[in-house]
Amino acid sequence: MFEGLKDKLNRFSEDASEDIEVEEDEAAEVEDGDGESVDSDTEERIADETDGDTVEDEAVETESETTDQAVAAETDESTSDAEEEPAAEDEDDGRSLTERAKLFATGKTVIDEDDLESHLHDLEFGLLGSDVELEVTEEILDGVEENLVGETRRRLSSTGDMVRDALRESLYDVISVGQFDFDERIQEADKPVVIIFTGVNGVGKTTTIAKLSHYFEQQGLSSVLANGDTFRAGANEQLEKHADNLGTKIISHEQGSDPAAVIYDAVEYAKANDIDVVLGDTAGRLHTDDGLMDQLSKIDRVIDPDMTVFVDESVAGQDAVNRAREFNNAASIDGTILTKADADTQGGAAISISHVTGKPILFLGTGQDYDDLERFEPEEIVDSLLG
């Protein structure tokens, strides 16, 4: 799942870490232990940076000394003067090599923007190539840059961990938008809980409803299915087959009936029989189908569902993201379920939908069996993406 995206994210972490390791190596050479004298190449670079200031003058004097005592004294004096006077700025990030050396010695390191620029550019193309929405891609890049550039951060066990941690935080920020504890909300809500499912045709909406019925049964909750898809021929037969397999009650009317009436009857049945959850199917539609969108509005008025869930295919990528945005604008959704996530190598929809709708992804469909429905846990998803 999302293998292509995983490769691109980990390639960024590895490549960026290599440049950061070079930066740390330079700082280590400047420090060269606990205040000991620096090597001649690094000493010459420090002298060049300060453009003839006190550090350069004293470096020249140090070279002319012939005794170990004079060398030690001159080095101490150079260190003292460097602390008293502002160090000359390096062209990259405004910090001299000596300042970087001090940061390194105290267990900190500094990431230069120039170190990351080309890598961020590659990451941008990688994310866009994985169908991550443009706005979300920019958010991720900004997050990585904010976490690394110009900041002093306590070094982790390796520089690779540092870059990975910054990327992890940025990814988590964009996919955890609107998250809530789905199980807790269902358990604590007044019964019956009414959940309406919407989306376009052919994305696995009806099968997802059956999977959720099975999921609730495992949680100790009973459910009833309502066939509100009275528009499509064969929809009732499909849902009835799932109900038979699961041993679950289904409420349906003849084709062409009012979907709101079907779901209303299912709610009344649930109340009369102490059923915990009503799962209402609706006809597949586009947000531009005015008549079908009016049906959703009527269901909202008549039923006042506890939750409206948008269902689409993870493999649809950018199309799924656009549809989620449009459905949310036309008839506000409470969350998304993505089907066929097991067949999705890109992961763009999973990364983008929460951010563009402001509503969470609730579940991922990962196969054809009723058990193939996984809770969408942002932290676990990010850890999986970054290995």
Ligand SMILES: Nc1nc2c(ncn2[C@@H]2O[C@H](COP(=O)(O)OP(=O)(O)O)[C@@H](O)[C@H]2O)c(=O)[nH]1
Second form
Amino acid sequence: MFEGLKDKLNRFSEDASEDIEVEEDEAAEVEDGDGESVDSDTEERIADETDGDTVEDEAVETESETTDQAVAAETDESTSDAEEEPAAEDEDDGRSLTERAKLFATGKTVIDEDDLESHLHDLEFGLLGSDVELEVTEEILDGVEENLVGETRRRLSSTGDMVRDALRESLYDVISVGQFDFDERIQEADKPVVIIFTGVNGVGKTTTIAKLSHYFEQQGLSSVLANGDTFRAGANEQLEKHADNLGTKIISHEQGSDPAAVIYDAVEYAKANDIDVVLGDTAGRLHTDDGLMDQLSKIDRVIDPDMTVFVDESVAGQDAVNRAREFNNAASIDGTILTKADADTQGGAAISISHVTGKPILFLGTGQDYDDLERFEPEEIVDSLLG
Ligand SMILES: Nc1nc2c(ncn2[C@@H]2O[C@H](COP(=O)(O)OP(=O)(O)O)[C@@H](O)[C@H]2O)c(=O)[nH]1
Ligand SMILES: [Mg+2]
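Would you mind generating the form predicted together with the ligand now that we have the form predicted alone?
Following is the full complex, with the preceding chain placed first.
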């Protein structure tokens, strides 16, 4: 899943990390004169992180009231600092450790803006190539840049982690838009909870409804399937087969009848039989299908569902992103389910849709079995993308 995107993100992390340099902060410089053990320890770490390139000249260039002091400390071994605070070194181990931690935290890790520009350009190219929406790509790049350039970063982790963390934060901000606790919302809602599914033909709406029925079952929630796809021949049979497999009740009317009426009947059935969730399938439609969009508005008016979920396939990439935007403008959706993530190497839709619609991705479909449905957890997604 999303291998191409993973490669591009990790290449950026690795390439950009190579250009990161560590500057000794003035505070560390001044303390340099104080204690041998701390001094060598600090230098060792800096050497580790810069492959031996301790950039002392640049450290002098950094804005600092004590630059002169720092230079003095560096150039004049007999600086009086050493005499002023010898007590610090003679103190017990606790104090010495605190000092050490403080020193460790005062280094600056800096990346040259021009170097970063060229890496960001590569990243931009990679993200767009993975079907990440343009505006979302820009948002990610801005986030990374903001995190890395001109920032004094505490040298608490390796430089590789620093780039990765900047990328992690930036990606997370983009894909976590609108997230809410889906399970909790369903558990706490008045029953029956009514969820309507919409989207174009063949993306996996009907399959996803069956998977969700199974998902709810595992959480101790009963469900009824309503076949609001009265448009397509064979739709009843398809959903009936799933209902059979799952041992779930299905409500359907004959082809060509009013989908709002089917879903209404399912809601009545749920109320009469203490069923927790009504899953309402609908015919595949484009946001430009006036007749079918009117049907959707009618379902909205008659049923007033608790949630309307837009379903699309991850493999459709940029097309899925555009459809999500258009559906969200045409009808009010509460979230997206992205199917066929198992077949998607790009991941652009998964990265972009939340940001573009302002509504969360709720689940990923990851295969053709009933179990192949995963909650979309932004943190886990980012972790898996960044390895
Ligand atoms: N690989 C894969 N195939 C899926 C997934 N979800 C649905 N499908 C397949 O996509 C095809 C269309 O699904 P269907 O539910 O009929 O789409 P609908 O027209 O939107 O109702 C079927 O062959 C499904 O098995 C998924 O997450 N992964
Ligand atoms: Mg269908």
